[in-house]
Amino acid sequence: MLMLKAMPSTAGDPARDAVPATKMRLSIHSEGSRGLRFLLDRGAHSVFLACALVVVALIVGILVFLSLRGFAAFLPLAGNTGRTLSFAEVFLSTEWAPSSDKFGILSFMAGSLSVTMLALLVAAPSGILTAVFVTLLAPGWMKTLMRQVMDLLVGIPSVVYGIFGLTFLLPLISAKWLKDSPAAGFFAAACILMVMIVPTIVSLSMDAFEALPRTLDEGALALGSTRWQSIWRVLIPAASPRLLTAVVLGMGRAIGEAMAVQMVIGNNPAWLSLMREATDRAPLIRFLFTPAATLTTELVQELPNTAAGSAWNNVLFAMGLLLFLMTMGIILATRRLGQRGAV
């Protein structure tokens, strides 16, 4: 005989009825959260993209502005009040006499390269060797202290270095070595630049050595190398691409420095002629202690005093464009060296 058993009805059970409603609310809430996260992600993406485009637009705008004003010295553009110059009489001449309509900037280019190379001649090896000692040989407390000192020196304004050179370094050099003769020139400017760029080179070189795997040093020591052999023949060659990047970045800061150099270099546009005339000194002494000028110092000193659209003003903007292109070239070279180091 077939027997039927009644099952309890759940139609009126509140607990059972609440389950689908809860799942529905959770589903709606989950879809709302995904939609909100999507909107936030798109908004953040738009903000980051806008910031990147602003930076690119600023760089391109500066380049376009300098190009228009700089090339106005060589092209008959609207707004020019002076004559059109040739590239040869600007970039291949050392005669700078705006009152006589002579605008040769070769001496300024030579001054910028000279003071930069003199500074790097001491700053590069001393900075790299300091990084070797601090990273590989110094105790931990000294490493921490030197890192903080380097960061502090990098952040000091350049005018402070200039004041130090003007009030302390120049009188010291004049009294000790030049018998109270003027000491302004490449030597004092290179000393100031050296102090300014050494912290940059040290900090980046320390990062280069810290990025090396410890197995390089351990393997060299395990094969019988001394500590100095491991450093000189293994670690420094392995870090050389990044060390070269540190030196190039230091050079970029040195070649673009204006205020500190202007305070100690003497600001004499005709320094080449003055050096040739001063025959009472040895050639090296004349070169180091003749008041000179660079691209940056001449820009700072003369640009505010020139009329817009004049040949003088246009040539100064051409000097600014040249500095911009040199700096961009240094940055691109640094990026290239960094990619080689990563490989």
The other form holds:
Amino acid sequence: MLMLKAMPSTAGDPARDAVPATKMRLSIHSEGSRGLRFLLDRGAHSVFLACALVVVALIVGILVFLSLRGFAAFLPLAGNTGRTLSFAEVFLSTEWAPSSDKFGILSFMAGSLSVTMLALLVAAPSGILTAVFVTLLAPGWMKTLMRQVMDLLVGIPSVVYGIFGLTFLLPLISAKWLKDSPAAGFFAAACILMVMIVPTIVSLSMDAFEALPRTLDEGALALGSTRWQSIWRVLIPAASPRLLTAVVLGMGRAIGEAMAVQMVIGNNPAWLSLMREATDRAPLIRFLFTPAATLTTELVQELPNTAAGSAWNNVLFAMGLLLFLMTMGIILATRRLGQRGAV
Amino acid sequence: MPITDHQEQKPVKLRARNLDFSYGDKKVLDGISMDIFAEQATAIIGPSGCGKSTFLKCFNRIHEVSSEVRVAGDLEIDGVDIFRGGIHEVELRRRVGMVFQKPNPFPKSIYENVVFGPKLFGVRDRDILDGIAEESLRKAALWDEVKDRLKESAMSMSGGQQQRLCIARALAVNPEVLLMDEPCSALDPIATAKIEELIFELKKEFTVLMVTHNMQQAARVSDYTAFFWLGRLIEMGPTERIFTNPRDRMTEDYISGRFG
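Write the structure block of the form predicted in complex with the partner chain for the protein whose form predicted on its own appears above.
Let's see the whole complex now, leading with the same chain.
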């Protein structure tokens, strides 16, 4: 079969003398080693299947391990050395003092949420508007350039952003605005996160606008829209399901980020009470510039110092599980949004 | 001078004189001169790539959306120059509506699609908008099918309904001219028949300029037919004369199916 197909196309080829040799080789291969090929096929199938199973097993394994260790804090399991905690004292309390048996993680949850929302507040609109400009208004070469720059930025390791924040951003904020008092806190962390997630949002928003049929824009213009009316009233609403996906994926990246945030946020588990007690600054300034902590930074900070089976260690695992579930929820949400967007 | 043999009582609505058009280095239109009469349907026929769609798009300057376009020559609407005269492109597009080859409703409700244009021009009054929506949908022969589902997404309609919605949307801004770029090419025969009937009605009130691949369609709905070939206007005249007694050999070959 292969032979017959190859014949007509190579017949007009200038290198005609090469044809018989190819013909020979093909026929030998297809006739003589049928058994071997069958075995190879089966073998390859098994290898691929094994690889797929290993990956699935790893993911399921991580989930099971994380769930077991995460729930260990709330169940009287054999491996536990500390006392069993209640959900309320972990998830509804802001008091974190493991040495005095206090394990409230609410302030870390609030911290994660605050820093993510602050970052999104700037990153979402600016990312989407950048994509609008690049895909709908800028000349073609700029689109290509921008696409490459964004892909490059997405690939930069987060610790690099962290170094930038620690050595450049913190001193700058502190010198410019805070009369040299420390600048670590939500503001610096949100700035770094914003820089990290903008490329993701721009890149995905560009996809969203490029996926729109050109006829939509022409249709709006043909009715007498100006360029901006077409963009605001037709193109952005039409792209909105996919734009929302872009923002939500950026949010997922922000919530899960540990390294860069940990380097600039100040790592103060008791940030809520510190913020309440201090009265020397306006509330918003206090909120932005008090050293704080999030779920991820606390995990990075404390997990290496705790003994397995202790209540402290178990609660940290519960925080890990919480992060896992949040990111999972975000991914499932984007799937849903993506389906809704596919008209 | 335009190549036509009309004895028309109607005034000239659109006029083209020596219109040249190129995309980059490629010349698409070559010295087109043509008159289009008010309240008549004029069909442009010709093989693919003959420039008929491009010609159509010049009349509402929608071609300016793509870059690297060069135009020379004159286009007029009611004697006013479209390119250099005192008419803004937004004003031009309100007066010269357009229906595209593929239905392109906005992903909004049926109602929002129809009132999109009026809202652009600042109509806010709910009663007025409702009135415009009903009138436009009636003119597009769509009202009875959608009057109970105006809030539903336009994407839930059939292709033929979507195309009639696009016609209603264009009519809602009360244009003088309606450009139609192969409006039936994406539709089945039944939907096509409905659109053709509609064009027959619409030309009583509007100037219709349509491009079509389908010669029977041109013969059925248009008063005038123009034959384009390789960016040039070969022949234009009353539709009946063009189809029964073409003067140019090329026109005869094309309408009798010998090439194209």
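Fair warning: this is a prediction, and the values are worked out from it, not measured in the lab. Residue numbers count along the first chain shown, from 1. Between two forms, the rigid core is the largest collection of C-alphas that superpose within 1.5 Å.
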| property | result |
| --- | --- |
| Threshold 2 Å Cα movement between the two forms for residue 49, core superposed | yes |
| Per-residue C-alpha change between the two forms, residue 284, threshold 2 Å, rigid core fit | no |
